[in-house]
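Below, in structure tokens: the form predicted on its own, a single chain.
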Amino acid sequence: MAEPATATQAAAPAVPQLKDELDIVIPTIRNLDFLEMWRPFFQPYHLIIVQDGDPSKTIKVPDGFDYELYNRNDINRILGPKASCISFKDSACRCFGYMVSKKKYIFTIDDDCFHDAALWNVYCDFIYFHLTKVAKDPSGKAINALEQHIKNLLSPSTPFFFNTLYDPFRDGADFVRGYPFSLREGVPTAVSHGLWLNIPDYDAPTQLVKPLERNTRFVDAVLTIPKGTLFPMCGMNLAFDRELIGPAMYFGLMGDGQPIGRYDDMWAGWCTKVICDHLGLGVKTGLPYIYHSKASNPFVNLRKEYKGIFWQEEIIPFFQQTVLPKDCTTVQKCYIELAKQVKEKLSKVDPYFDKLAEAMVTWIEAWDELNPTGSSVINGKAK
């Protein structure tokens, strides 16, 4: 007769999932205190931590955390002259974290804020980051985003036909009625795309008009996003399969010397989402949810978005009717001839798009060099 089990053995913490496959990657230039509220569901993991802004200041991180942490001066040892496609003073300088891991998976998260109101306003000008914290859903749970994130990233996408019960993959839930078996099977999950409680995040006019309006709504729901759909992707609660799309996750350059500010995030999203309908990925946005407590400063988001106000209604049918060549059949190829296609079409917007054409392949290379066995996708599967 088998010995009944010991407290000590009942009580045995279970493995986090893809506790050896995952990075968090957090940009910042502050002391990570905010870890602490983290701790339960981040300490089990590898962090990568990328410090912007000035190389000399110390950034201290509590104790018990498994990280590495680069700087200005590791970016331009590591990359060398391709250093320059990694923004500064801005927090798209995250995106050299997606690079230098080794892991499958990514999630990345801001850090926290100054909460005095002096310092606060200087920061904006510095730098924009949000304050994060642990959300509760309804009946008071703190909100493990990085499990839920983890949830949709190994669970199918269904970008090719819209089921109306949301995601057919989570419990509880199937395809409905009328739905095409040929399609039941889904594609991979190259995205996961969380969402935020209390602060929205708006940009700086609707900022300016609606300065009281916080969001309230958990809505328990997770959904793929249809083929040929944008959307405007948020970074500061965001997952993704490095290996499936990892080298389109180029936040671009903003910030410091250049004209355009808060587009990082959004940027990649567009270019992921094209080359996930070309490669046939998917892209699922909803639960989780974090906390997002400290509104940034709509005067100051004004001045570093005013131009991407204007840019976007170029920009977006831009994306809208971008088609990559069949051949593309690597996500480094499609990215390579988006852009080209960028510095043909939008260079007639602005001449940064030339700047930014020419980052972007500029980045592909410093990706390939660090990532020599790097995987290959086609049609969906990686080789």
Second form
Amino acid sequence: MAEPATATQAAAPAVPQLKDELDIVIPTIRNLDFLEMWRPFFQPYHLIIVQDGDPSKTIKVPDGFDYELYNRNDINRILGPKASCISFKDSACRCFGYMVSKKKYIFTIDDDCFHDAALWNVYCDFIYFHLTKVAKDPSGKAINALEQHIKNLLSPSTPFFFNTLYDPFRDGADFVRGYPFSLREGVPTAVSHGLWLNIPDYDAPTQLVKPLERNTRFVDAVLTIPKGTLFPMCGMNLAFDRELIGPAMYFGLMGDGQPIGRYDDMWAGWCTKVICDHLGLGVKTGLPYIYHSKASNPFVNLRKEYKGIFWQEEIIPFFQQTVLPKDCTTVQKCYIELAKQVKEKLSKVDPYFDKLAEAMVTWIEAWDELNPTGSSVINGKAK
Amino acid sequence: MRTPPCLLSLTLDSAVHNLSNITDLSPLPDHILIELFLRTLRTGKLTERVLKLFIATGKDEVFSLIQALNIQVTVTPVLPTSKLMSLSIKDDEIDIVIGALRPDLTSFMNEWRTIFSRFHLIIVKDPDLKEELKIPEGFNLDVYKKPDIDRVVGTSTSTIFSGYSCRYFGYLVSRKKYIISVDDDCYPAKDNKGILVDAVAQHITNLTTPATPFFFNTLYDPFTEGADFVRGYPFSLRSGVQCALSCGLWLNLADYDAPTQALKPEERNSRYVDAVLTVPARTLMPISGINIAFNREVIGPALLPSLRLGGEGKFRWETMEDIWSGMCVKVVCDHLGLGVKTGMPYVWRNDRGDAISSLRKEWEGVKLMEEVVPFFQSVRLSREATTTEDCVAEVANVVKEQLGSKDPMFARAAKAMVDWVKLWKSVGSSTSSPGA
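With the form predicted on its own already on screen, would you show the form predicted together with its partner chain?
First the chain shown before, then all remaining chains and molecules of the complex.
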């Protein structure tokens, strides 16, 4: 019988997976002491820190991390006039990190998210063990968030037919009776969308109505979001294959000077899902969980979101009805086509979408400039 | 200064505190007994056992107090722990339909007793089963056997109810709003905390809370306690649609096909996923009949016995009838704007049968899905199909046209579907079932 995991056992794996193929992108305006919590898991990896807000402020990064840091001055210097597509005073600026990365995979996380999810699992395992004398996880080990994201990305997705036992590629699961064999190979996974315990990712109105609600339900599942189905993608705990879908992960125009905030990840999610559906790529959601510790101010959130709450009623049908032509065979082509359709169909909702459509094009231009096909530099800092 | 409590008072307090250790109150003087009784009442410590203790003293004053205060001993039946069950759903709106493929239902019924006993059960005996059914006492049930089935639908039609399809007869003759059906080799499961899962309560919860098929909620069922719609979920979609079907899951022996189980003979499903979610619109899935519940009023006719494999047998590995029926149901629900949920409740499915022998017998079912899935994915129903019966008839038509020529099994299935709609209209419906 397996022993319950202890905190010390929930340590980083001996050989960190994808060490040289994954970058961790973190947007921040404050010191990164939270990285101490993640040290055993993040230290082997390269970090890209995107400093939002006042560039004259110095961000303190704990010792021992391998990182590059970009502030607004760096962004302006590197992109020139194209820097206009990168948001200011909003965590949406993180997508600059995606653009300058040279790695295949990206993991992004907010600076108020903790690894207590592992301790939460350990706690649950411990209690469960003592109540039932059966360890939940046969190995007794808690899986860390990054490891789970990598597992998700490295195993196929199954968007064409729903598997009732969720991810069939997980240990102890498989395809159920009735699942056609021709669909069992699956498709490459482009996005792994993780969830959060404690403070749930609610919008402002819901936060105001239920300020004390905490997500305590650990749902032990990963599943593919079916083709043709849209979802609200949260950027708090997200990983993706940059080579497969990177250019679609533009987080839009938010924050300073913009009429809307807290829709950056939503926008990227809808674009990404439409493009993934078109290109036959998969999007997974579910595990891993991280522990979200800081509840943002619902009144501030409401001021940022309220336009979005109205606009999403138009935006969702737009994305649901979008059809990308067959000749859009790359992510960039799909994205440019999307930008065109945004301009055509959404500018009547608000002139903001005109600007957004243009920024989407600028983003692709900047992306292609910084990522000409055929180049790949490990840990290189963009000049 | 306050007068400290007297010794008697302290003694009585101590007695109330230690009531659980007291087995005989008769030595107490009358006035002290009465005082103790009143104090027990005041502190809320009067239980059935304690009441019996007082009654056992035989003292008139105690009896007159009991009468004056109208204290009654209530016999509480064993009830499920779910609050929701007592709220809005009456027990008489639910039928539990069990298809008996094996004669001895004793342990099955006894294991489910605490959960099933308050409901009406319909047990349908597989017409091919020769032995007599053994059913324990203490249930409110109706049993249907071959002669009954013959009487209701005629001897030629009764063949459609052979094997696992016998349960459809139960769906046909039921007059309740909700039907819950589990295979006769499934027992109640325990959740992650070791608590017995009330599958009936969970199915009913699923069916009586809205489904959300038009946009995926990343926190799964937003109507469950402790969850809600996440940021980015359009408000206009938050009222959801009516849920017509609730598909449960299985611990231990999962519903794998024969090749999969044969490849992994030791694999058992031990992962309890604490979630219910709506299957998105236009997304199809294999709907297993092992643990299922539905709103009969809304979707009844769409659960139907129609596709029968050539070598269909008495193990789930040797059938596809539920998978086919489930495809129809999902297409109909999508068309009528109804929801389908999947996830909890779990049942514990016992080991039964041998995957390898089933595999040797029946490979056909597995190959079939290659045709069936793309077919159903392409089915589009007409705007005129506004009732469930109309939808089923239309699906039957498309099956006949597009699949009938590929394999006579499909042609037979299409005919069976048409016949079923007729049968439902004559036997099954007290009122027609309009789409939501």
